[in-house]
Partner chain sequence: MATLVWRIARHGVIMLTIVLLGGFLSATFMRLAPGFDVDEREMDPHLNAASIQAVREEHTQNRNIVRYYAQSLAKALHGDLGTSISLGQPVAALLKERLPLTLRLVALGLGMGWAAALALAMSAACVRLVSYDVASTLLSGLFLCIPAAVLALLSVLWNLPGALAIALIVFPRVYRYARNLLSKAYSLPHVTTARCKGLGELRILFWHVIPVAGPQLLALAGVSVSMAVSAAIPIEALCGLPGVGQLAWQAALSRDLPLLTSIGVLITLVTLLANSSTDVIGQAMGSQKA
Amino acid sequence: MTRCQNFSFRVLLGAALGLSAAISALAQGGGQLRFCLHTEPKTFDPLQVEDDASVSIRYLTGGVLIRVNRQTQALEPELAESWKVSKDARQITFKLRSGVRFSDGSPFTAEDVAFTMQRLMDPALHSPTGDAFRTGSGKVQTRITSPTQMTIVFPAPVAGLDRMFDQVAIVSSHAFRQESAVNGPFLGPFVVAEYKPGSSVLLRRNAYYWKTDAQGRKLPYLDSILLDIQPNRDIEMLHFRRGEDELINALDSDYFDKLASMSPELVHDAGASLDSEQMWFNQVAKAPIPDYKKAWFRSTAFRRAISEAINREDLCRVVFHGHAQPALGPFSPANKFWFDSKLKPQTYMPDAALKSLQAEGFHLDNGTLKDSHGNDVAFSLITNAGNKYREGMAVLIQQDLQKIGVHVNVVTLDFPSLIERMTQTFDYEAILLGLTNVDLDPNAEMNVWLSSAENHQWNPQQKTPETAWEAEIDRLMRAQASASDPRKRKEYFDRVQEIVVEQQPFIFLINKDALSASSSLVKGENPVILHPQTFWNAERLTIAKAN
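How would this chain look by itself, in the form predicted together with the partner chain?
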């Protein structure tokens, strides 16, 4: 080797080592990631979680047996190396990962899983996660065959059983105390280090976290995550623009466009989300509204005509600036497995809507639609005050329906007043609201679709189904819930989706896009449509040092 070659080799070697050290430093990361929670977390007990903020904290601190990959929507092993669901969907056997430790250094065993399940299924806990598993009366039994092997037996079949464990964060059988749940111990990538009520939650990396990257380095890369409790979206946006926060989840379309105009590389539109916006008419028999209006609202032809007369494309374009898609049915196309691809988009057809109403005995009189008894067709549409998108949609619906002679009064109420009318007094005519979907499985919506359920919003708590199509939906929902074959379940639920589109008890309007923003300092982010959009892979995120 000549001196020149030797020198070149040394320079190259030095450069390579420097580059490797830089990459390594970046990958090792460290640093603090900051973003906002929009509400105060109501609980740190992972088994009692119900609000978005607590769900986010559970996601970052909790260890689950099985995880739904937020990108592929497929199941992946986490604390369970493998699992097997019995043919009757009543029991699931887990082989647990060995060598895993809680954040206090204590070992994770089958005892912890058994303790978690017993506590989760305690009826007195009223856990939303636990209620989702409760398909029949009787106790859940746990059988531990070894420290890393166990079986959970349910009293009745639970459809989509394995998928539901994505929401079950395992708690320690020896150290968990409900009153001090904030102290853990935790199995997830981060632990709660400090909670300042009303202000922030500080998460630090879990030194005992079991995962490593492909190079064998311990995860997570980040040292800490600071979650600012910030209900005000304007301030959240301001913090992001000042570089005080690095991520924004569920970004508003207005803010998305503002950010996109300044730095398009910071924003991300992942396409239609699982969330839907819909309106429905009050079909409750005892509702304090005139009988002739009840007759309209209970008429399938009336509901379908109203649906046909709403221009969903306009809602997406005008209200959401193109960051929404017209809804096709109960499930968004973003739900890869459960969406019924046979559903067709609802075309905007005001003339056809008017014709079908005329066929039902309605007629136009000086631009006002009247029913067969001469009553003006008019109704009030309630939505929650302060939600500019819903207020915007309500105004566009008002304009669309005016074209077929239907007069709509838009009324905005604060949320508690609206819920009171919807669930207790039934003193409303039509409501425009949204449904936030976190679960992919239709079982999570049993309490919406069963006619006897509390959340069967257009006509809840029916003793027996009041219509043949609701009876059919009941039958299909129960059939899918007890079937173990996913294809059979899909077949049943496809039929439910088709009936809903035919009958329009909910007039599905749009599916909002999953919009997010992330600072250029965040490396490894890959926003998805499922919660938690931007930090689903938090353990692999890194923060580059700002210049």
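If the one shown is the form predicted together with the partner chain, what is the structure of the form predicted on its own?
A single chain, with no partners or molecules, comes next.
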């Protein structure tokens, strides 16, 4: 009884002290937050970004109509007070906030939204963000009914239309110039104040930002954010440990463990991320590999047996030091809405895998698996050189498959050479790589699952689907893309996930955890799995003064 009472007292005291520190930090306000960009930003034009550095700057400086809450994954109103999507998913009507101003003091109106959409959808701009809206031929129309109300009409249905506006930063119709996009004006919490190529980007507080906190205090709390351009992760870690940076947005497991051993309170493992690691076999008919191997690779039973013979728990434990989860399928459970909860983990079953192969005519001969024609079952597994995690995974896969008599020759290539084999010559047998998912919606993966797509890696750019199950995935992906009811879309995409697990064109292995670090001086941080993991709520972060 005494221990429980003491424990409760300590918890209450700790909570009180934490609240006191938070209030103190808030009272001080201001300050500068510092962290690294790993590459030079390619553009400051918010409608043309596609690289990580530019995406981060857009997130901190761009104002959007609707925001996907990075913690709950739910949609929230931003510059739009409310919105309504038509039943046919071809148009969306916005009610805009009144009294909002750009960072130069000019008013924000429906004219700016119309200008943004027309520029975004201009084919000459080649906007990656705009491409996501292109589901049919024809022009996008904008209808302004008042300074705070407007409708956008698309030529064809756009599934998940409202969620896509999370990526559309509104630009000024009267002041925006592409050649001077670095100078704004901006609607987000921060503005680009200074850019030193190869060195840093300085963001300052937007004095005209429209948001306030519950007490009526204007956001953001921070005075500025300094983004150091630093590709070297060792130097980034050194800066963080010296207190020169306050955040590391993404850590690999080795860095995470090193930092955790010294300062466990500074690191955060948010659990499985959206990113996956997987392997696949070459099923391209014209690939320069023996026909008998093509027959293996095109066999569902063969692919399923290989999947069953791989110990995913070992991959997570040995390679990622426990900072990964066995993958269940195309989408991670971290994708709260779209993940198919009916999917179950792939159990490690080497004995069952061998029996399945024997039922298909394979047999063991002195510890070596042979096919029905007497060919040794062996293949080369390629991955990119220098990626120690994939190299480690490949070695464990090699060891696992040797237990059922399959010989795997691990080959590492420089990334350009690997990409050439994967996309041009098709001179490979199996590849181990990863998928980085930056969007929750399955529409973002149309370029993977459609049989005609370039990134349909195991057999890309098919003129017509070569298998019945690929034809069915094509049908389902197009059906979900044109359906307006989210429940119906999920029903279609759940079936896509189930077919992929049944057929194993990609053998999904693991989902890496979202690992990050933040200084004890940063108050209000709450790391999540979605980008940007550590600064998604930057407008509410504060920096406490060091003692």
